[in-house]
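The chain below stands alone and is given as structure tokens, in the form predicted alone.
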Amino acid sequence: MNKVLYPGSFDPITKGHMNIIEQATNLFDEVIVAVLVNLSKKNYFFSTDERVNMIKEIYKHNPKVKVISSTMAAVDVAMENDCQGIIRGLRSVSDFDYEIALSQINKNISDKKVNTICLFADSNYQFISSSMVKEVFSFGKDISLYVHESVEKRMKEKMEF
């Protein structure tokens, strides 16, 4: 079976992401989705859970999407569950070149055994990012062209607290 590794916080989880995850699935028979926690990084909007479960609904009916969260590292974690590579969304020339260095590592720590695989969202989604979302709806704006109505109706839900 042909395995690979999408990490990040999905905080939310954009359709940029959607798209990313999308795109490897065509390619994949699994695409594991790894929600992955920065234990230095206090201010999430969503919980670990809420965040595995958000993604978890939108990709109810698709078998070839899991969902699971750790604290490891992304190349740990595609290790531990056997998959040949980590995917990785890019975005701009300045994501390349971070990620190009951490294929490096991640390649080097996995003794060459898991590789980077970069993407690219397609074009009318390459400049959403979860901070954006995050910044937009803190001043009320429709953040529906960014974001899945579920995860919409999530954040909505938040804010009435």
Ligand code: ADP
The other form holds:
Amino acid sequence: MNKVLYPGSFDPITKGHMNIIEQATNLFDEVIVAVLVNLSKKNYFFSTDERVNMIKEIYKHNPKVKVISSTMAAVDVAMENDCQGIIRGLRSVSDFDYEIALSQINKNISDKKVNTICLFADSNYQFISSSMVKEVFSFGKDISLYVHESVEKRMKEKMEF
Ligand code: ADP
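Switch from the form predicted alone, shown above, to the form predicted in complex with adenosine-5'-diphosphate (ADP) and output its structure.
Everything in the complex follows now, all chains and molecules, and the chain you saw is the first one.
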């Protein structure tokens, strides 16, 4: 069985992430979406559980997508879950420079067991990022083009508190 890990912050999951997940599920038997907790980053909009639950809700009818969270490094989560690869989405040249360095480090740490597979989002979704979604939302603008309706609903609910 070909299993891959798709790690990230997903704060929140966007249609860019969803496009990468869709492509990954067409290529592999199982895609484990891992919400990773970066302990040095404290200003998340959603808690880890909220981020995990939003992704679970979207993929509740897709048996190929599993959702987990971890405070470990992505490469360790990949090895722990027997994933042969780590999926990363590329948006720009600046993503590329970072990802190529990370992929080499992860290959070394895993003794060449975990490779990185880079995918590109379809053009409509290519430039969507979680930070852009939060910024547009903070100005009271419509974000339905960028996130699943259940995420938009959760963001609105959160602002009511
Ligand atoms: P991170 O904090 O690891 O960058 P993100 O949640 O921002 O976590 O993103 C997770 C992964 O998804 C990264 O590989 C990122 O480049 C990719 N990604 C995010 N948005 C897009 C998009 N619109 N198109 C392609 N890849 C994307």
